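Coming up is one lone chain in structure tokens, specifically the form predicted alone.
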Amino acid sequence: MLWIPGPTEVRPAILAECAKPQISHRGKEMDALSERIDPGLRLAFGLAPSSTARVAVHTTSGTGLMEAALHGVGAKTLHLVNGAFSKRWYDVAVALGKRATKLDAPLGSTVAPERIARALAEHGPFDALCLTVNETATGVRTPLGDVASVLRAAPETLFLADLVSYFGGAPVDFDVHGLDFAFASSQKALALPPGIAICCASARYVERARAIPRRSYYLDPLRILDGHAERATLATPCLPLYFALAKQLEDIAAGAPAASGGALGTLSGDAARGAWRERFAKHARMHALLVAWARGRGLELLPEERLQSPTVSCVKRGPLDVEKLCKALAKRGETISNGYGDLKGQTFRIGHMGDHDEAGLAKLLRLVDELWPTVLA
């Protein structure tokens, strides 16, 4: 069983969708498939029925849409960097020739709102601010509301968000937080195999993107958004994952990801939104379970409580040998992750996301307890 921060475990019903016969991506069956996907994505992004924001799917990694987002904004970008994946977004901007500025925070922390406000005032205006909401390397969640509040004083700055290990595990509320472009990939809290990415873009982002030169083809955000809207993808999409995405979104909206699910169209909007809220609550309960277990054994999570991710927990090793722990669990059929980068050997990470539940997590933690005497440093 995979308990790493992605890819995560994929249930058999989703894998069965990936085995469906192929269809023409230029035919009516593909149009129907996209029509199944869009309402679920809008619910997952927290869009109101009246929202003018647009959703899309693209056959690429999350990193692909990280780059695509930058193709739609001007040259001056501000990056909040508090781990390996937020730094990657800064590195992508530098590679694209952006005039990128980064605000660093220590591992396990996030950039304070007052530092963001100071940078905007002293070094702005910026064309875009780039935030990795859930830093997978450290288990840190930067509250969207904190950054949104600061950006209200800088309306010229577009708000771009990496939701890769967050989307599907916690509320996004795209419009409420004034987001302009947000993206995620399939293999994290959506609990699909890797290979496709999803995004949402505001009308403001689209308008700005149309006014600037874009030096990309496959990662041009407007080609991605327009192609999806017009049911004319840029190239042959990964059809198996489109089937899987449609099934997963319908099952979540039906409140039955562990069962057969149901068609989204049979649910009222309120019922579907309620089902998403329950999925978010399940992730919160799993996080609380892990925190209580860690505290009961004298362990601490790397981030302070307010910044702890609901989907990925990064635990300081305490008396444990992380490599021994990972190997011992693997022999028992359970896989967790060592720390990432500079945190390797100092922390271990458990991805409690997707279709995992409290019972499965409790079983994993009982196994760690059982192995504890054999995995001490």
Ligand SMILES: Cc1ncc(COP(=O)(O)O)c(C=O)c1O
The other form holds:
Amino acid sequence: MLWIPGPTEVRPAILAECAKPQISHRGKEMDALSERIDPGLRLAFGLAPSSTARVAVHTTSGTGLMEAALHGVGAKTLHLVNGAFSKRWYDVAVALGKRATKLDAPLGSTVAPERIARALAEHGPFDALCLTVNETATGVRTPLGDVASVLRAAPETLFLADLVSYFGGAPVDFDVHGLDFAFASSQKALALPPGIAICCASARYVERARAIPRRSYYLDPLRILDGHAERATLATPCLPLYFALAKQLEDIAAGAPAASGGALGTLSGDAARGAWRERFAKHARMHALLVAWARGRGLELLPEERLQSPTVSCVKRGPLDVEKLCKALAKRGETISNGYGDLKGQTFRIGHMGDHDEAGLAKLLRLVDELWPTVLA
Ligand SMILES: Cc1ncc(COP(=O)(O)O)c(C=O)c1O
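Let me have the form predicted together with the named molecule next, following on from the form predicted alone.
Up next: the whole complex, starting with the chain shown before.
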């Protein structure tokens, strides 16, 4: 079993979708496929039916949309950097020639709202602020509301969010939080194979992007959004993953995998919203289970409680040898992650996201208990 923070386990029913015969991406079947995908994405982004925000799918990994997001905004960007993935977004901005400013926070922490407010006041106005909501390298979740409330005082600054290991695992209120562009990869909490990414853009993002010169073709956010809306993707999409995405969104809305065999596609909006809420609650329970287990063994998570991610836990090693632990688990068919970058050997990470459940996590943790005496430093 894959317990790394993505890619995560993919159910056989989803893998079977990937094996279906191909269709023409310029035909009616493709239109119908996109029609199946959009309502699920809109629900997962927390959009009200009246929202003017638009969703899209693109054949690229999350990093592609990290870049696409920046092609639609002006030159001056502000980045909250608290780990490897938020640093990557800053590096992408620099590579694109943006006048990028970063606010660093120590690993395991995040940038305090007061610092963001100060940077906006002293060095603004910025065209966009980039937040990696779930820093997969450290298991830190920066509350969207904290950043949103600071940005309310800076209406000229677009709010861009990387939701890569968060989307589908925890609630997102795109409009309520004033988000302008948010994206995620398929292989994380959506529990699909890697290879496509999804996004949501506000009307104001689209309007601003139209007004600036955009120096990309394949990663032009408007080509991506318009292509999806007009059912004319700008290039041949990865059809197997589109099939899988449509099925997974419908299954989740019907309560799968917990409630197997639901009457797919027949659920009302309220029932589907309830099914998503239950999926989010499951992730929160898995996180609580892991925290209780860690506490019981004298282990601590890297982030303070308020910042702990519901989908990825980064645990300080305590008396354990992380390398030995990962190897011993792998021999028993379970894969977890060593710490990322500077945290290698100091922490281990468990991705409790996607279609994993509490029973599976409890089993993994029992196995760690069993191996414990053999994996001490
Ligand atoms: C928070 C975050 N952002 C971006 C990425 C990059 O996504 P991808 O590997 O799909 O390009 C990752 C990958 O793990 C991630 O965890």
